[in-house]
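Only one chain comes next, encoded as structure tokens, the form predicted on its own.
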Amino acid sequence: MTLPELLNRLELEVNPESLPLLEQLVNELLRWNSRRNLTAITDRDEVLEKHLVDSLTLLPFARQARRLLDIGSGAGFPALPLKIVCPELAVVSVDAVGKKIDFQRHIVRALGLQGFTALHGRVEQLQEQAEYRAGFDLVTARALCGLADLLELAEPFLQSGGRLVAMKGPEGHQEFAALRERLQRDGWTALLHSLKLPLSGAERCLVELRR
């Protein structure tokens, strides 16, 4: 199935002439973790689907904000397809492993992509610095930890108004529900996206939290 064909099926729309560059995303991917084990997704259809157009679902999130900031981003997700497509939208990505940033900041300069920040390090070590502390209005981490310590993680980072979405597998169900209390009685609005992947149908869940 080609890229246009699964992103049609979650009713994801995004402009043509990103779709080159997302193929170069998913090439790149490919040759890099051939020699540098970035990812346990080696099949061609599962970086589509498992990395791409998962990263993609949150492109309703993203049309809405203006600067993004992805913690413990990986190789990139969601946070190079988003700006791919979204290319106003600045973003900065963070991730511990070396390896991987070096492939972000490699993905930039072939692509071209202005306004993307990759940093090496650990995101509390940016808790306290003045350009990051509320300085976005939209955080996102994908399977990173339990909901209760990304959100200890990330509030720091949003502005007022700003918003968490944790993209989660099955077990976000059974987070947002444990949280879910809490979180209201804390004054956050908290809302759960249901989903599945259009080729394996796996189950995905996007955790919305807005103070």
Second form
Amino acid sequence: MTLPELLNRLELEVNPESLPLLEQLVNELLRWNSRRNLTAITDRDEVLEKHLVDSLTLLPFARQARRLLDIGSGAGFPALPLKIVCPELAVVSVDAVGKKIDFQRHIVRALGLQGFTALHGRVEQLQEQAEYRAGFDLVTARALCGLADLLELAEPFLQSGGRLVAMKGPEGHQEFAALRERLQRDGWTALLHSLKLPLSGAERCLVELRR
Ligand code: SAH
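The form predicted together with S-adenosyl-L-homocysteine (SAH) is what I need now, so please give it after the form predicted on its own.
Starting with the chain above, the whole complex follows.
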């Protein structure tokens, strides 16, 4: 299945100009992965589905946002696909592992992306920096940590009314249920979005929190 077909299954649309750039991202990831072991996923179809399509399930959120922080971004997921499809979105990504950030910077250069900053370090170090504190209307994290810990990490970066979207597997439901009372007490509006990836049928859960 082609990328547009996969996206179509989830009712996601991207502008045609972004398709060659998304292809280039896949090719570069496969090329770097063979040498530097950036992600566990190495099969082309799997990269398309689990990295590209999965990242782009956040498009409805990204399209409403102006400034995105992606925490524990790894090789740039979901940050890079979202930036490619939403060129106006200002993006900051952070990861503690240097070679992953090197890859992101390589993609930024190779694709000529403007307004994408990949930072090497721990996200805790950014929390007190004026440039980042309360500076984002969208904060994302995929496969980083449990929801309770993520809330602690992400909250300082959110503008008032901003959204945190945690990308989870089926465990998202339990993590959300365990946190429900605290979220209510602290004044968060929470929404759960369930979806299935089109090739593998793998279950995904997007936990959307807003305050
Ligand atoms: N989001 C990517 C990577 C997930 S793996 C994806 O879904 O493909 C989790 C990543 O978080 C790792 O690359 C790890 O280096 C990074 N990480 C974990 N704790 C972190 C922290 N406190 N600050 C920054 N990065 C962190």
